[in-house]
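This document opens with one chain alone, in structure tokens, the form predicted alone.
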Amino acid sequence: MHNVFVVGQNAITSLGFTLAEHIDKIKNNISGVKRIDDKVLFPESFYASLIDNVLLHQHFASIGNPDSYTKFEQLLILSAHLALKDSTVNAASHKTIFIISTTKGNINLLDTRQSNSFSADRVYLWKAAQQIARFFGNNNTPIVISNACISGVVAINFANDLLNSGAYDNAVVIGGDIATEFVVSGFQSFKSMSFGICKPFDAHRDGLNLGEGAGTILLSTQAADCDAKQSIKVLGGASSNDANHISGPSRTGDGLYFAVTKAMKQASITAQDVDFISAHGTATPFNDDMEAKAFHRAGLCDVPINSLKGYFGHTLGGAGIIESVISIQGMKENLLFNTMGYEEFGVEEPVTIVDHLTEKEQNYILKTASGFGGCNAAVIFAK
């Protein structure tokens, strides 16, 4: 066995392109959930975060030609290579794998309106993840992980069954998805999204916000030289399907009960341990309270949870990555972040929401997600 270090972090929503605008901005509650007009996604109004073009097109002009990556690749890519840049992980060793988080990819080529410019087979995820691994100069065949929206999480628990296994000594860890016409149609045909920002475990939500974005958690063998209490080690994980139905969760908790206590027995730690919850907090009735059952049950009622959906939506295969990332930030600066959108408490058992910027040490940290299908993941971190 050997331990996982995280040694490098990034991403990238509507809050911005680094880390540092996320955080600057979270902690003075600016939300990047807008109201979006576009015939193209969807004929009628809707809230969500969405990446601005035109500055994607510029950030990524500086590293690689925009014409020969999709949208899609394109956020991976730089959201991989702003991790890259600040650490000693070779991305082009043969002991390095990347592994992409994704629910969708480039399923907007499947519009012909939008394809001519790259080949069939781009739609599917192995080549998109082909061309992304390549970018870096890495000949290792990249692993895809496409989970519903437990994607992150399961790829961040993947690598680190990959690295304790002594396969590799690095995993570039990506994960994100763009706002479709296939996409917004769907959540719209379930009646999830909101009518403004989300309101996770409020007692007025309505639904989720979609958002796009990537997010990148470089992981190693090796602890980054950096002073020892900001290293973060991944210390255990677990996924689970409780099997309840196609797109909604189940109504006890279970599955995602099982989820977090396995990855709490694998982490050797207790219930007691857990200073922090990341929850997946999506602002859908169902999800909120499902999560607030599990929670209880496992006994967490007291451990502090937030959920970041009000500030960059729900970006899907990039949501378990992304919100990782944020939160072992808030590890090191010993901080909760405030759940935005969340004012009345709203779900069916006690659960600690935190609703204000508040210090708090943080030695343990728990993220969890569920998605459609009836899965759940959920990954410890540690100092």
Given for the second form:
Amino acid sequence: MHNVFVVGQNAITSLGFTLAEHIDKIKNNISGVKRIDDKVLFPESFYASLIDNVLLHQHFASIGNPDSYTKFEQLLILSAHLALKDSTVNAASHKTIFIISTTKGNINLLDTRQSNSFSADRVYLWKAAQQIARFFGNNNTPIVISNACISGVVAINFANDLLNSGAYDNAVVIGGDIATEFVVSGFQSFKSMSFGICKPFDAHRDGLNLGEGAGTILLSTQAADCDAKQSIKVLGGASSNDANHISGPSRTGDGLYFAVTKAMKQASITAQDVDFISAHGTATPFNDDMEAKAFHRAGLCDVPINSLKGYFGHTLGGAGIIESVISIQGMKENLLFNTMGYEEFGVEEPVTIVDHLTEKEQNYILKTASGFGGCNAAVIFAK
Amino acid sequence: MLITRSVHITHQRITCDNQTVFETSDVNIFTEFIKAGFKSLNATYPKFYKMDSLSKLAFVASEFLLRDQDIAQRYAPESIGLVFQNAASSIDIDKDHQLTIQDRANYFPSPALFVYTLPNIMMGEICIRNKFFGENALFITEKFDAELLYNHITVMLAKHKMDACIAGWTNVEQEQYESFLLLIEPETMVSNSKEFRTFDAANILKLYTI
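Please give the corresponding structure for the form predicted together with the partner chain, as opposed to the form predicted alone shown earlier.
In what comes next, the whole complex appears, and the chain from above leads the way.
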């Protein structure tokens, strides 16, 4: 079985276009979540993390024609480009596969009030993925994973399985979603959005912030080029279903517990080995309780846990990748990042929430995600 | 590994291991057809009527696939995985949701509708019905990709991420609908194993194109 290494990363959110900008702002407790008064997105004001469209357009114009690609495609292409340019991965090689994680892709093209020049089939995720892979001259059929909010973690696990088997040498795993009236109105109809910056695991948490963004993680079995000391491996992961409710998390945390324990088994490690957990932590009342119960049951109560949602919101199909990328950087720098928005402990089991920037050596970290449809996923990264 | 059952739903007909188990020429629209197909199972499951078209199609296919199989008794619930493919995501319900927001004079987004704008909900519905806690993966592909399905499931089985699998293709776009699901189980768990086809890409394609 081939080992799979992380050989490149990028994140794009309201915090910036590079991973370095994200780390700098997170270290300084700067959130990109703001009050949004944009009647196109929603009739009333709400809190979300949005990317500056002018900046995105400018950045993209330096690598491609902005008129030929939708905002969603531009975002994912730019993220992959920025990750690839500092790596030795040949994006056009037949040994490189593109894996795209998204919930809604180009869903804004359904809006018939706005005319656009894109062909109608761009609304299909497989078509949008082709645009992205072809931009880099890659002729393999790109693979799209669309598993709600766990898509990013499922995509990393799928890429790891694929590379383990030797089918490809490299995977360009890109995840993202844009903020649209479609999604904002849906989450508002669920009354699940916070009235301020979200407060994961806090006693006064009142809901989530939506975020738009993209993340890229380059995986490769060809690790000769990486600095051995800095190389991070994907050890293994798993997914599960709560078998409970399509739009609410399990009250018991059974599903997430299964995903986490199976991921540890895949990675051949135990709960004692886990140095840090990057949780999903959306800051909805039920979700955070469910996660605390699952981590408690898995014997992970004493392991530091954070949620990054307070910095750039819930980036949906991007979340699993963006949050992995940032947590991997924390692992490299031996830092645990603060849980923005968290003040007072407020979940049903005594888990350990990271409440300030902390130095800690980390050899094994766990990333989890949970989503609509009762799905959960977990992945373990190792130094 | 063996393919112990296959179900194919398209063109107003449901086949199970290539035998027609439900067919109608009375109704020619999808919503009526799938309701009639569900009723033919004599199952009591009111949640079915709340589902969107994609979930209804996947659900009815899974009910025929798992009928009299007691698979939840034979495998640990966390070891039964679902690997699905689909081309149009949840496009029909996406358009319905878009209609509820596009006209500001008539603005009424609904959570009951919005939740189905995620195509993986169809797998959630099947897991809830059968109490399956295992792997969930949904690939969006232009067309059914037997090779991708086979390769991925093979790796997942080799890594012991699952022991049994419900896998296939379920796609709806207006009146174009098709579900093709397989039940995949290890030889050791099947008493009359000689009766079944080996799980490989060629056999998947054969069953799909029959």
